[in-house]
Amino acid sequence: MDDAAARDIEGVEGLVEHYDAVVLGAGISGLVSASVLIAQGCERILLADEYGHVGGNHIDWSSGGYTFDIGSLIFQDDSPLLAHFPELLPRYVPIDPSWARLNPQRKVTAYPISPRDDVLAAGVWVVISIMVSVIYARLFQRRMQNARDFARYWIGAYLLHRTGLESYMKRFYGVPAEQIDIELARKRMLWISENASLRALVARWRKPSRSAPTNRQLARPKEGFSVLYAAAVERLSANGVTFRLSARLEGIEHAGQGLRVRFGDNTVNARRVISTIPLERAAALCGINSGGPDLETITLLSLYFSFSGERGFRESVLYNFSHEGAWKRLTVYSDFYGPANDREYFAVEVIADHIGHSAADAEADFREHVRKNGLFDGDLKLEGSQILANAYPIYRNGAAARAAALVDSLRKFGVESFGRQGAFNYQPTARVSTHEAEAALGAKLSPP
């Protein structure tokens, strides 16, 4: 920063602190942003979050010897996140996860699609129906306007329903697939066009891939995410980053050649403000009106169970592709960390809007559904539950354009906004979050 700019900022009445940059949000995007800014020469950085912890939506919950997570997050030992925080690697737990899905025929089978169970073992008339459906879609349903159109074009309406993919899409996106923006479908559902056409299904059945992954799968420490991200906090703190958690943000405004960030108890000034917090929250802090419908986000309800008995599946992660049951995914954490109190334990994800935001209703629905499908035979006990707002974006038609306009308005105001929350951009892994934060700040990308 030049001397004139520094004088402008330091002359602001009521100034208590000055930073080269303020980063809002202490999730993956925020932590990586602070690391990039240090590499770019920033000496004083404030990393603030309205949450009381580091890690954003990487949240765990512990009770009675069990530690659960909101969501199911698996890392890799070649993640670019480790280029910024190599101290994290020895804190992870190596795991060997497996994935499956419960299909509408009440069978636990391959995720996300099984050529054998979904097509070839279904009988000749089902195979013929699938082929006719695909041919019809390719000839008469070429115009794709939403996520359902996209999936139907590639695998046909019959297979889309038979596999349960359409039901799962609604559970994942939070709204019916026909209301989901086509651009998101093209970006996030490319695997359908690459792997789920009839030709690809037959090829996979005839010559299934058996190549082993080139990277090692990892999970957060058994004690929880706080132990993991403590290493990142230590590195950043040693390099000039000040952490302010449980911060009460009240506004962002111009101050000379920089920006002023108002908290509940003081004001700080900086030349740069990086935002990775929810997009509309950042816009409101800057006094920017979106001028349109609110951007919708998923509220995630997580149920935490312990269990003693026989499971009806072997895999660590099970997705609900059936046409019934509100839950969308369960993750068996005791497969990674071992049992506790001689019991297995797992978390179940439910879109809160699909069950009236009621943990009791979600539990009752889950118990009834798994009973019908023979998934658990024994003592199933609810240990607790959590609700998380702003878990990830709902890409209802038009939302992506509204989000892009808000990001541009913030940029013109002087705030750089990006990330899952900051750009209303669904990011499935820490790898993606890291690369996109680096790209947004003009950093040299970490090796993949």
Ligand SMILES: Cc1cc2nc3c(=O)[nH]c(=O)nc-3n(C[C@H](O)[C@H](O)[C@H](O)COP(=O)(O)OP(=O)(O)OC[C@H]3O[C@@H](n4cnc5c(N)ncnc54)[C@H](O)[C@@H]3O)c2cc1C
Contents of the next structure:
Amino acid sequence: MDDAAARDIEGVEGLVEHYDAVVLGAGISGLVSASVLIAQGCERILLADEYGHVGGNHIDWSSGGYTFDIGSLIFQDDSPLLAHFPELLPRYVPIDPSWARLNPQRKVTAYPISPRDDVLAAGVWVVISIMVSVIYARLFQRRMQNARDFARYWIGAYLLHRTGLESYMKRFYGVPAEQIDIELARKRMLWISENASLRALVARWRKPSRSAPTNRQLARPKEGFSVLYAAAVERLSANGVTFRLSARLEGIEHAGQGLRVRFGDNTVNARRVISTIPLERAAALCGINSGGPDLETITLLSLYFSFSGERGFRESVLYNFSHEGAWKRLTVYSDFYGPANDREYFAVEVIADHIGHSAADAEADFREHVRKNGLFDGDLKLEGSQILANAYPIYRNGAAARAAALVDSLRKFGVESFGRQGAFNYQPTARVSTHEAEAALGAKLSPP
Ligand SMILES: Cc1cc2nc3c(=O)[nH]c(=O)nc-3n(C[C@H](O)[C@H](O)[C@H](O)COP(=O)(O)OP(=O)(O)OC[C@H]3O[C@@H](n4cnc5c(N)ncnc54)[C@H](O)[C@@H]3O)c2cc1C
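Show the other one: the form predicted together with the ligand, since we just had the form predicted alone.
Complete assembly follows, chain above in first position.
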């Protein structure tokens, strides 16, 4: 469609722009969707987001020479995202991250479980208790209705508590594990069943795995995500994509063979509308009643610290598996980018609901908890903090089915909705988001 044909005078509404497709949300799902649609022959695409930047919830924060991310964002050089945007690769910073966890016994040890520190070092009675509890669970607790049942079946109630996995699950999911959908547990906690099954243990005993990683780990450029995703914007713009950032969406309605999308300041017509924005928001824009209780999401509170002194662990990512402390995970960015002002710096993720959405309370809780555990002995300074709504879906029992019903209602209306927020889908990585967007649009999956 050329530019002249793409404009149409529509009575009192004035000039209405026409697009082959409108994509809502310029996160990974939206960017990949635009790339797939171009490959499928779309010539005019509008990519709209209420944020003033592209990349969605890949968000960095900088101040006084320190750069932090919301969360622990680590990428790989074999990501299928690079099949769509190969020019991203040279912009990443290669890193060599390592992971550890703080266990309830106040020890920094292997993530997610340490047979040596969590089991063997505890002495013979604890080992016997663990074995009895696993045998009991396998024989008498076979019925699995939620995430706790799932984990208990595989490692037994004793080890679940002793390793701190149960406490971590509550921090991770935002609600106690017994309220979490069993289907999500099966999807997200596969590593437990894979590592704890008798078959896996025997296989490891017979042939210990010594495979080295086949891919390279990467972080965003030091300057932030905007430098990274500028390359994607350039490629898409050159291929017929118009970006509309800081957009205010007001409604979506049927118009002839397609749909009409109303923004605060104008209206566009499109043959297709792809949505990667929160499911309930998209439903409201279409006038669809979502019915039932709201789909809950985790609000993440990030604390940004600089530090000088003895931190007490070597790894770049530390998970909090202890029974106390509201923080979930911390990432030492100075391990990736080098110290700034002769200080290390790191971001701490806290589930905002667990600390009353207060940065001051979260900071006090963190300081007290790391002091008790002998970590960060020195000068710890809070450089800033940030709140992110809609960080992860909370799969309280029944939420997955409600989300699936809403995706279906949107599809019947004519809007294709997918992605982390667009399908209320826990997507841990850009790799998963890329493949799910490709699959949703009927494209061949990029390798690997
Ligand atoms: C804390 C955290 C840690 C992560 N860690 C990693 C990691 O280590 N490695 C990795 O590869 N990936 C990581 N990810 C990325 C993630 O797992 C997904 O790949 C990605 O966020 C999903 O992208 P999306 O486009 O589906 O959703 P989002 O990134 O959430 O994008 C949705 C977009 O919709 C927009 N939007 C919302 N409402 C409206 C509206 N009303 N109108 C217009 N636009 C709207 C939002 O502004 C946003 O830009 C992390 C994400 C988070 C949040």
